[in-house]
Every structure is written in C-alpha cells, then in structure tokens.
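Single chain ahead, by itself, as structure tokens, in the form predicted alone.
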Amino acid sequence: MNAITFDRSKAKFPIPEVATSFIAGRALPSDGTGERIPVICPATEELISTLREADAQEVDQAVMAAREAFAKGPWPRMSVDQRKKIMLQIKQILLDHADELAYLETMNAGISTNHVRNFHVPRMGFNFEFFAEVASQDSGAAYLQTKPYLSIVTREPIGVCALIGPWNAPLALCSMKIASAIAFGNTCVLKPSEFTPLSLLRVVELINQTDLPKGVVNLVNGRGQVTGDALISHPEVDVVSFTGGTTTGRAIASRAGQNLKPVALELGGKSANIVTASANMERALNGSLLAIYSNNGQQCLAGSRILVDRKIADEFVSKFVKRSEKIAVGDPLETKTEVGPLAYEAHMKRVLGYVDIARKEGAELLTGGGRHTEFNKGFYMQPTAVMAKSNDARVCREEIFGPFATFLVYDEIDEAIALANESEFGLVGYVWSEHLPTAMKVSQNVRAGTIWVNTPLTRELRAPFGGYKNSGIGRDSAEDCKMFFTEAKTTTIPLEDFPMAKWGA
C-alpha cells in the first residue's frame, strides 16, 4: 500500500493555503466573500489548498480591470516589437520556474511529473515565443483593383477575452490561450478549472512580475455555473475561448450567443485509432498505448477507440494487454511513474462506472477494470481495455476521458473508415500503415480535424487544430488565432480626384 502524505512544511515548493483571484497585478485577499472549495491532491486525497470562489462582483472587477487596460493602457498601443520583448520575458520567467510549476501541476492534477516537466512545461514556454513571432511577422493587405482607390486592410485587437481552461492540462492549454490573446494587443481574464487552480495562479503571478502592464492578464477562480457564467455573460467581454466538455461547450455557446460574442470551442473526442495489417506492429503498439494512456488517459485527443484489422487482431490485442499490465502506475512525483491518479474522485468514479456499462453491453474485459489495488489512498485506476461487441456500445460512443481503451475488429479498410465516422465527435484520428494509399485513404475520408499517420499526439502550432461535429467550433493555429483575436478593418483612400455628385448645389 502506498504511504504518500502531504506535509505543507515539507512541500518542495510553496503551495498557497487559499487560491484567490489575481486582478490588476495583485492577488485578492483570502478572506473575501465567496464559497470555499477544497483543492484535493489526487495522489493522497488530502486537502492541499482551498479555493475562494469569485462571485459576479469579483468577476466584474477583473473584467473592468482588463477593459481599463485595453481602453487606456499601453499594451494595445505598443509597437509589436515592444510586445514581443515582453512576451519573451514571460517565456523566460515561466521556464525559470519550470520545476515549481511542474510540481504544482502534478500535486493538483495528478499528472506524472515526468510528463508535465518534459512536455507541458516546454510547450508553455514555447507558446509565448511562438505567438510573439506570429504577431511580429503579421502583415496587412492592400487593393488597387477599384480605381482610383487604395484600400488597405489592417487587423486590430478585439478587446477583452474570456479564457476558460480545462483541468487535464492546465499549463499547456491555458498558456496557449493567454499567449494567443495578448500577442495581438488584447487583454484577458482567465478562469481555470476549479479542480486545478494552483499552477495557473502561479503562472499569472509570474507573468505580472515582468514588464507586462497591470490588468492585461487577470485571473478569477471558481465553478463554471458561478464564476464562469458571470464571466462569459459580462457585457464588457468581447470573445470567449473555452476548452472542455461538449455539454459545457454548448451551454457557453448559447450564453455567449445571447450577446453575439464570438466563441472558440475545443471540446470532446472519441477518436478512432486504426491499426492496419500493414502497420509496423511495434510502432503501432507503442503509439496506441501512448495515445490512450498518456496524461493518465485524460485528453480529448486520446485514441480511445482502437480499430484493429482482424488479420492481426489477436496478436496486437494480446501484446497491448501485456504491455498495459506492466505500465508503472504510482505516485506522480516519482520519475518512474507513467500513469498517475485521475484528477478528482467524482471523475474516477465516472470512469470506473464505464466498466459496469461495458459488461452490461456484453463487452469482454481484457485488462484492468478497477481501482488500483496497491494504493490505499488516491484516485488510482488500473489501465483498462475492453473488446466491444459493436460500435453501438456506449463505451464506443461516449467520451470516457480516462485510461480506458475500447477495441473493435474490422475486416476491410472501408469498414474501419465507416466505424471511425460513426461518432458524434470528430477531433482527431490515427492510422498505422506502411501502405501509403491506405494511409491517404483514411486521411481523406475520416471526418476529423487532425489525422495522425504513424505517429501519436503531435501538435504543429502553425497548422489548424480543432474538431468536426460535436468536437468544437473554430481552430487553434497561428492564422486561426489571429483571425479570432483580432478585428479586420478596411480603410479606403482615393489616390486622385474623381467626379462626385453635388446634391443641393
């Protein structure tokens, strides 16, 4: 049995006793109004902090600070080179505190420290560098086709941005929201998930230690139905960017739509991972395990439906199960750990509930299926896989969002493509094949925003990322973020005199 315990006095880095809002360059007092929400370490089930929820009045304070900074502050009026210099300061101060931020994320979200330190933290720093360069290299357009006019098109910052982040990868995903919003001269209010406030509170504190003007980046903490609703419905918020579940995304789109606010929504997925008979077996196996179990299985782009060609199914599934049973599940602070605990208790119970659902639908449990028996505390779950009877099963249709793989067997590639498309989601797709025509057929026919061929989980920030169908609205990329966080303006100037009607002359 594990004996992981939390001792604040021995914490590797400081953990705030109370997580509050951070507005106009300062943290608000911990004794203010608002509900108190426990912040639990998923590895120990112990209270490590308390969140003081921001009510509508506090959200208004944050939004108006962002509005003041946008309307009267220097940030939107700086040259791009000045903003770029500060964006690079932000990158550096965050990377200087990389170990601290990784520790806070691991303690709060349960993601293995290796995964956070090696993937999420570098991505966090790169987000600010990348969007500083994007804004720096941006250009306008000019048109001379309609004589005698010159029409020039410029893009201006859109205003105050509401950024609502998820609990499964706070550092990587929320830093991209902040960076892509402020790079073009906007200001923002970030609302992290109430389950994982700690790392992002520290991020915003550090950002505000640079030369960034106060009020450009603000943070409010709380639940979606309280803090989030007050934020997206605030009349001074111009756009809303949300990453999270599809049900919440629908509610946000509806709420924002009442005031005609643009929304960008990166939502759920139930992505097909197609393993063909021509696949490199070892690489397909490695990639499939990473695609479903990395980040504790809690990722919208997980390859959670594994479709295997019948000719290789027995061998592939057998090897997958054997490897799953050897995955190092444990204390996320240990470097040897591959899979840590799920983020919070209710989510763990939900994921485990799908084991009973699978059994009732006649699926075969291949491995796992319960809480990990080596731990007396913590939200640890065994890496789990089932063989479903058909794609109609709930475990094939619904996003489980945990270390839970569902297998289906197919006979022809057209059948696999049809199965992949029989889903309300369309975020990503995977195909493993050494036969180029097969790989391209999958790429051209699977309805998903990203198709990965012989690779798992690769993000090219210059290319669009987002989903079809219920997987979201809009895309993240250099160009897409520019279009979302800016307004286009056309200025038309005559280059010579021209005849003009003289009414009333």
The other form holds:
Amino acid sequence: MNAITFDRSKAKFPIPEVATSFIAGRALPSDGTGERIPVICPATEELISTLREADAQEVDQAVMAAREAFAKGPWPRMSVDQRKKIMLQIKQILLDHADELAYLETMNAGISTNHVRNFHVPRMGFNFEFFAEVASQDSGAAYLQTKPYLSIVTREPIGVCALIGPWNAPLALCSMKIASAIAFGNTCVLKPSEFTPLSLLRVVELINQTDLPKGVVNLVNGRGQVTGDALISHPEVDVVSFTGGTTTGRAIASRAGQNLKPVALELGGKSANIVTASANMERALNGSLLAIYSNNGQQCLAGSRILVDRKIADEFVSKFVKRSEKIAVGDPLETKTEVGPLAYEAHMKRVLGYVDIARKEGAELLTGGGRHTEFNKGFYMQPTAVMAKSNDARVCREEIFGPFATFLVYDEIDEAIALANESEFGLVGYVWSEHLPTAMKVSQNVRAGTIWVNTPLTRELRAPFGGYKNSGIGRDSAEDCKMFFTEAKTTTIPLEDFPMAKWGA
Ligand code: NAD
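Show the form predicted together with ligand NAD, please, the one above being the form predicted alone.
Entire complex below, previous chain first.
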C-alpha cells in the first residue's frame, strides 16, 4: 500500500512525527536504532506518524528503569494515601486532555470520536480513581487460632509488571492495566499494539507530568515478536498482564511459563447473544445492534453469534437487517458517525474474507458483505450479517472481530444454551427475555465469565471480568487485580514464651 502523506497543518492536536519509547520520565530520541513502522490513519490511509521500534536493548533499558524505581524509588514505599493523591492527579491530567486523547485514538484506531469521548476516555479517568480507592481501602488478615501465635497476612507489590495491550480500545484497556498495576505499588512497562501507538504514548507522557516518580510507568513501542517478546522474556519482569488474541495469549503464556512468571490473559470471544421469544423486541434489537457493531465491531465482548428463537426469527432478523442498513458509517471524527473504518488494511481484508468463507459454507448473506462503496479511501466496511447453516460453520466458530453478525435459529432454550456452549470461547453471553426463569436458566448454564441479561456491554469494575475456556486465564476486578498484582506474605509472631526444643544444650 502506498500511504498518502498527512498534512500536519490539518491536525486538531499535535501528532508526533515519530513515536518512540518513553523511559524513566523521557521520550527516547527519534533517530535511535530499531525498525521504522508506518502508523496509518484507517479513515484516510494517510501516514500520520512513524513508529521507531524498541529492540531488546531498549526494552532492557525500560525494564531496568522500572526495576530501579521498584527497588530503590519512593513509589512502593509511599503510604497508600500519598499514592492515592498522585493517582487522582493522573486522572485529572488525563481528563484535562480528553479531547486530545480522543482525537489521537480516533485518528489512529478509527473508533468514532463520540464513542471514545463518551465511553473510553471517562472510563480511563475512572480506572485511576477506582484503583486508588481499592488500594487505599485494602486491609490484611490476622489469625490467632494456633496459640500462642499471631499470624498476620499482608500483601506487597509484586514488582515490575509487563503490560501488553491490543489495538481495539487502547485507552480504555491499557489505562486499566496501568492503574491496577501501579495502585498496589508496582512499577511497569507498557507495550501498546504496534498499530496504535499514539494515544498511549501521550497518556504516558502526561502521567509523567504528575508527581508520579520517574520510572514507575514506562512504555516501549514495537511489534509483538520483537519488542513484546523481549519484554515478556526479560528476567527482571515479575508478572505479565496481556490482552489480545487467543493464539498470541498461548505463545505468551508458554514463554512466561519458562521463567515461572504469573500471567493474566484476557483473550478472544465468539459470544452468543440469545434472543428469546419472551424478549422485549425493541430493546433486544437495540442491544443486539450495539453488541455487534459498536467499536466498529472490533471488541472481544461482541455478541457476534446471534441465536434467535424461531417464533420471532423472521421479524427480528428483518428488523435487524433494516437497521444495519441505516447505520451511519463514516468518518470517525464526525460526531454523527456510528461505525468507522476497521483499524488497518490487513484486518479489513481478513474480515471481508469471512464473507467468502460464509458463502462457501452455504450461509445466506442477509446484508452488507463488502467494502463501503461511498469511500475512495479508508478501511470502511458495510455492516454485515449472515444466516449460518449450522454452528459448525467457521463464521460461528471463529472470532471475526469486525462489523459482522452471524445468525442461527433455535427452537428450545436448551438448544440455544447448548449452541452457546459449543464454542472454544467463553468470554461473555447475552440473553434477552422478560421471563426471569428463562434469563436465569441461561445465566446459570452458559459457560462464560459474564452474562448480560437485557443489557449490552455493561462493565462493573468491582465484579470479575474475564473468560472461561480459550477466552483467558484470570479476571479483572478490584479483588482479582489485587491478588494478581501483589504477593501475599505471612508473618508469624509468638505472643508469649513457649517451650522450644534445646538441641545441643
Ligand atoms: P494480538 O494478540 O495480535 O496482539 C495483542 C498484543 O500482543 C499487541 O501489542 C502485540 O504486539 C502483542 N504481541 C503479539 N505477539 C506477541 C509476542 N509473541 N510476544 C509478546 N507480545 C506479542 O491481538 P490484537 O489483534 O492486537 O487484538 C485483538 C484481539 O484482542 C482479539 O482477539 C480480541 O478478542 C482480543 N481482546 C480481548 C479483550 C478481553 O478483555 N478479553 C479485550 C480486547 C481485545
């Protein structure tokens, strides 16, 4: 692809010409070693920046900065109240730059500015406030049962955290990783996706303008096989928190396993969205459209397999198709846009490839199925829906990760539950029903980490989020993040003198 050069005078906020690493409080120079990787705006195909990849030496520099800040710096030793004050400064500085961060995210990831500004940016700010509260309210345990001993259990920061994120929601997802890691006194090195380095580079710069000690939050940019691999293999990394695809998750877990590093994996999904005959049709329709098409269809928790009761299937599917055809696809910087472009060209081609796969498998194309014809440039795709022949079809089994809905029709709720569970994934599940026993039956029998009843995409940060089966290992929540990012320590003290063997006396 020949990228078009971007006219910088058009930019609403500055975009760095070269995105580098940010280590120990400063951005590294643009003229260092490392591959140059084009950073493309998916809406216009313009070259908006160049990523200078961090090699193993640069990754070492970042990890050692985090190690130094952990071993000798004030952050792990500060009172939680002092840490909380700084976490709230971080929240504030990020929200003060909300428009700029949303702009960078939209320009780089193609997510509509409305969605980023209304959901991802507030969530990013809240992540820092939430984990500051969680850490400040934490307490230990005391055991007096075994006399004459008092055993107290405290939790200590685990050390240097490698945080690796995907391109589909960089601000929302990686801010959660940073906040949950540092709130408990850790230091970290973040590696964003090589496709979307821009917003997070600015986040880390801004974080470093607060009173946070230098070296606590560092960032390296580059591809997974180079920069990511160097990071997770580094002996001074204590723990790896990863969000991304299932295949990558497997590679990362086995790599980390060689060094006995704990890993948390938030991976892919192919979640069932069960629309029952007892659903409120209008709400189920609105929710199902959001569940598959929001964030340009690129979300792990998408309701991408829509299982609809035969009694309402014709009506529901025809309404779904009509609404899909009216979705405002367009420039993600425009506030009226509902679906923007896919994040990068190869990904768009991969998603479009599933249209052919569906056809070959005998699926019926209900709507969409091609690039959007209105645009000469940009990775725009029509919102697409197919009716599959059976759950064995690849479009029912594989994560497509785009604005691509797959329908199946069922007759009994037990059949719907069985179909939902016939999947290698188990991230989330949706059910639409006004009949409580039906909704509860689905909730209790679908093997997924989160079940949404009559609502799409709601995240409660206090409650666990994560996947069954190949959708991941571990959970995100107040308690789960505390367990993951801290080590437990038991200290035992006798409260009175006690008889002890006197060897050699
Ligand atoms: P990906 O797995 O290709 O890449 C994710 C990150 O891992 C990137 O930063 C990449 O550079 C890095 N990486 C790749 N290979 C690596 C290696 N060998 N060593 C170290 N790092 C490596 O995923 P993606 O395409 O960026 O994101 C899409 C995927 O993420 C989808 O499958 C989606 O479901 C998943 N996802 C899951 C969640 C969740 O919470 N479960 C949230 C968002 C996205």
